[in-house]
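Okay, so here's just one chain, in structure tokens, the form predicted alone.
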Amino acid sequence: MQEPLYGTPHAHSSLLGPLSPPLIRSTTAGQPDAETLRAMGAGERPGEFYQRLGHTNGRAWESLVAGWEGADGAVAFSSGMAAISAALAAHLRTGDRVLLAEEIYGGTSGFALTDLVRFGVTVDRFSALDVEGLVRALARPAKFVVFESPINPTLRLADIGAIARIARAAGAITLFDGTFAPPPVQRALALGVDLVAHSATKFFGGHSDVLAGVIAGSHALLGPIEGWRRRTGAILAPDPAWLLLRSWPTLPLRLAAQQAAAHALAMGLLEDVGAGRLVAVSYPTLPNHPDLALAKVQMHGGGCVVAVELPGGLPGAKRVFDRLQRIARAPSLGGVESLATLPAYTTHAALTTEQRRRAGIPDGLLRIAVGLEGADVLLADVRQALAGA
């Protein structure tokens, strides 16, 4: 089998000579003979050639993503839409039909709902919570499955195994969103799914300097992927794959923090629920979540966002929202630092109030996502947000 043209056997990890991988901004490189260049050029041999065809710092980073998420590979990308967008457009032809869960990332929405039906692609929605319409909805044949969990903001749990073994026996392909939660808090791939996909400028960056993303999976899966992103010029440039390589060593230290924070936060504004200071506080392993059981079966822990809902409707949300002191009125998560976003003007503003009334958001939904502050330092801001509002 040939060798793929993604991903690198080893990653940096000397322990003489410089311990950080050297950043290699060349977008080109000599070749010794005319048969080299013709075989790199048509993409027979890996190696060193022209950037936009793979790269040194780009190959160490989807090794280590694939090591991590057990998979044959990753190909990284300029963005997470970028990868979603790619890992759809690669795979699907016109008359092809896609079910794109109701619960799922607004930019994924709008690629799927704009871009796909313009070049002749049915795209139709099912609930990611509910799976036995998933069952009816594949009685139709289907090329693509596309959801996500936890959802993006109200932190409800799709049964992942459930919906990958559906999938699968309808012949279908899972296209997974694994943002929120990336290994080892959840392990997609071990769970069923066919691709999983993370923008890696959240966790995987950690510091909000790096704009990137990834899809991992099977060789078979990501070989059109990495055809097309070839042909798009989408690839992850070599700067900001170095600096994901800079954030790798650190990443389950700060995922292990901010999810310990995050549980502690979500526990602790129960008591406001309880006071009737809010509504409702969401995060998957608080003893009141609907899918608390499912949490324990496919995640290590709840992830490190909380999603509050605030009385008011929005109004309410925005007049805590502008209170924060110390939480970063910001979209992204996944960063050192603790942000809040309202979804209803960032993640989810493409959709009208009722489609986000049907995917489970309300217009006074906050989401926050928790850095590495400390429990009491958010907690104490949310409150005194919540005052003075």
Ligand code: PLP
Second form
Amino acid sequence: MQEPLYGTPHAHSSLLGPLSPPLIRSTTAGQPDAETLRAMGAGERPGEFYQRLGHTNGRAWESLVAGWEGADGAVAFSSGMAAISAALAAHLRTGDRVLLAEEIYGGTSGFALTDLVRFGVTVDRFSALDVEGLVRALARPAKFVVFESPINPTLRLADIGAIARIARAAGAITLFDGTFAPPPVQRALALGVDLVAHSATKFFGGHSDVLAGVIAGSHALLGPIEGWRRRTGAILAPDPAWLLLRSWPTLPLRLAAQQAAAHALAMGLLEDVGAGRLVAVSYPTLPNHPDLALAKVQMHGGGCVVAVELPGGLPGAKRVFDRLQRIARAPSLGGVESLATLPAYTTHAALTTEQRRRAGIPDGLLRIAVGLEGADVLLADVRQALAGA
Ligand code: PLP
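Switch over from the form predicted alone to the form predicted together with the ligand, please.
Full assembly next; the chain just shown is listed first.
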């Protein structure tokens, strides 16, 4: 096989010379001769040639992701949605069927239900919490099974290994959105999925200053995805790729600290539930979490997001939300700052109260994406907001 245009795993760069890599912004690069120009233009050789086909900073980051995921390679995109839409569009044809989890990021369902269906792809839904239901749904062939875990914003867990096995037995490709829990918290490829997608805007960036996405998997599946990226121009640019390289060495440290703080915050909030100040708290490693056994099998920790049900429905939740002082009222997750959102007003605003309730998302739900302030600071912030509401 010729060397792919995307990054493949390689050892960490040498400690000789500049420790921070150079940023190469040039959109084009001079070649030594006609044959090199031909080979690079034909995509037969990676290297600096024309930026839309690939570039040094992007490939360096892709190589790190590929190694981290234990994948053949990784293909980087300008956003998480560019990555997820590319993975699907590159492999689907008119007449194909996609099984899309009901519990999936709204951008993914928006793309599938607006765009894939326009091109004659059938999109059917299944619950990622109902493995038997997936077996029934796969009685009819599907090209893709698309799901995520932990599920946003309930923090219930899908059985990744079981879904991957069932899909593979039925000949479907699994596309797993790993944004909420990158390795080492969760290794989706090792659990059996075919392709893992990340919004690198979240933990890989980690500082709320990069929009990026990536798909990791086998060469056989990545080849068409890289071709789609080249033809559509959805590639990650060198500047954000450089910022992702900058963020790379601290990824495990940030994940570990944020995850430990999330667990401690959730444990603290459980006391507030016991005292009747909160309705409920959900976090995968809490002793009362319905999927705790699964968390122990497929995760190393519970991730960095905590869901809290506040008293008084949406009006009560808004009062507490508006009083937060250390946790920013902002969408997203995975950054060093803690962020709070009300899913009833943001990710799940399109659903009615009753539809949300059936999806396990009460209107009083507050989602906290834990950063690096420390659990005590965050607990004190939630408690002062509750006390004054
Ligand atoms: N997947 C999940 C789980 C997300 O939370 C997001 C963004 O919030 C995305 C995908 C899309 O990523 P991006 O905003 O980088 O396109």
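Residue numbers count along the first chain shown, from 1. All values derive from a computational prediction rather than experimental measurement. If you superpose the two forms and keep the largest set of C-alpha atoms that fall within 1.5 Å, you have the rigid core.
- The two forms, fitted on the rigid core, differ between these two forms by 2 Å or more at the CA of Q355.
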